[in-house]
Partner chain sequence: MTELNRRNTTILLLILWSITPLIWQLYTSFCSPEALISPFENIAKRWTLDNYRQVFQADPPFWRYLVNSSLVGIYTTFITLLISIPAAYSLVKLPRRIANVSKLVLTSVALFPYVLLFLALLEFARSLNLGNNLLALSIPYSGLSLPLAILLISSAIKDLPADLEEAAKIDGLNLWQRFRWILVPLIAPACASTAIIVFLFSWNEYPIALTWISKDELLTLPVAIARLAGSSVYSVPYGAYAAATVIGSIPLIIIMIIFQKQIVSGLTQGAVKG
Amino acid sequence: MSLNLENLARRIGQKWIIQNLNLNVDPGECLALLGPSGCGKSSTLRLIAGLDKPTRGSIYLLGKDITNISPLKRRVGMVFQSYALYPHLDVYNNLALGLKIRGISIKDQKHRLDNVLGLLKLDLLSNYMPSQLSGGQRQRVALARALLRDPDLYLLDEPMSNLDAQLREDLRPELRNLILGNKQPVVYVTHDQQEAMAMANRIALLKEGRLEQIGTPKELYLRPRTTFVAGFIGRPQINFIKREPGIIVGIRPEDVKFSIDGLPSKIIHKEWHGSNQLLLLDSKFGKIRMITKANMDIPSDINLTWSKSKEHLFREDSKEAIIKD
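Okay, now the structure: that chain only, the form predicted on its own.
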């Protein structure tokens, strides 16, 4: 493996920000750190980068213990939410500076710069100063700078958070092909589950500084180990229904169907999403979400059902999954 975190933990005062985190990222793999605000995603990235010191635990990169090594010596390409561009240099020279320092030839500099400027749609902005750029444009420059460094490890902290929705959608496949086309491991921090599922080979879902579950996007979606994972992964959010004795049933909105003699329910809200519509219904079990085709004319009072095979079962006391036979 290229990156290995062993029992990594960080405490600020009496609060543990990261708790006994064990992770590995293989060469050419993108691991997304996903979770709500305050779960420890960016704090973990800062520990890997060397910007903060762990309270305990170790960080290994290419088999070498880098826990106490200076950030400048860690050979990582970082993109954080702060852009840190040189205000007196235009876009082209902000990007070229690192290549010049590393002694890259003029010809090779131009080739690399032209490629990354085109990829990130910055070619028409190469003569602009940072003060002339929007937040999204500055973030693209910071991303381009990390891609040019040719590091041993990429650390990306919400690299597309300031981009508009269309540009994020356009950039995702190209960025994924670019970062996964190399041998370096990638740690990708995001709060956006859609982005994590689109970009990452595996997702590490964090909750209050702890690793809740790690696996492929498909594994987290189809086999969540806790109600937290089931509720965080998937949009619209999964339905939870309490059942005797002490069992919580999770059923995803896309698995809820109409039935003549099913659960009586009443539509209380509709959202049109283009090719489908989201229904919010009231039932004796509480509110239930359901996805249907957009062109269906649905009465306000309907009956619902779902297949037992689509149910996710959890223990009410521990919120942990019940493994089906």
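Bear in mind that the values here come from a model prediction, so they are computed numbers and not experimental data. Between two forms, the rigid core is the largest collection of C-alphas that superpose within 1.5 Å. Positions refer to the first chain, counted from 1. What changes on going to the form predicted together with its partner chain:
Remark: with the core as the superposition reference, the CA shift of Lys73 between these two forms stays below 2 Å. Put the two forms on the same core and the Cα of Arg235 is off by less than 2 Å between these two forms. Taking 2 Å as the criterion, Ile104 counts as shifted between these two forms: its C-alpha moves by at least this amount when the rigid core is aligned.
Coords for the form predicted together with its partner chain, given the form predicted on its own:
Keep in mind that what follows is only the chain, not its partners or any molecules around it.
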């Protein structure tokens, strides 16, 4: 075990922004903290970094209680959402500052900096000011700073959210190779479920400061424990249907199929996505989304069906999954 959070809680004023959070992150594992804004994922990261103090609970790193240790001494490598590069220092000095403070000799500084600059392909940018860099380059500098801290733990706070969609997809494998090649645990905060699925070994989905479900991306997708998890993971969003009293049926758009004598419905909206198309249909159970092949002409009145085994069943009162079998 490498990073453990035990009964972690934080209150601001009267509001509990994190409640009874228990998490373990193994060496070399990447755990994504996922959830909508205000769910407490960034707050959790700040507690782990030591930037805020928990109201209750403890944090252990390598078996040592670090709950009351100052962030200055936590040996944590963090990438901020805004990257937080020092605007008055060039790339080289941005990276060197932490080393200098720790009293590392000029020769060692240079050696380590050259290594990291080379690794992140920043050699040619070392004299640039942060304002002269593109978003992707800034992210690499921020990552380099985290690597140079020689940390016991990596914390990434929405590291991709300031980049455009294209760049994000390009950088994902690069980021994975750089930090996941190491032996340290990684905590990765994001609000983008797709990014979480792409980057993380496991996902912890938070809602209003509580852990809603934790598991591999596959587990969250295939066996969501609540309607919230089912709705948050998977795009386009899952359909919720009330077929019988007290039970909510969830069926993913990609599992809905045409049939000759199924549920009659009418197309009210179509989106053509190139590789597939999204249909919005009106039926007696309300609106239903489905994904079909792109090259298909569809009449406006059709019948729908799906396999019973693809259904996710939830109790209407507690919104919790009814475990089948």
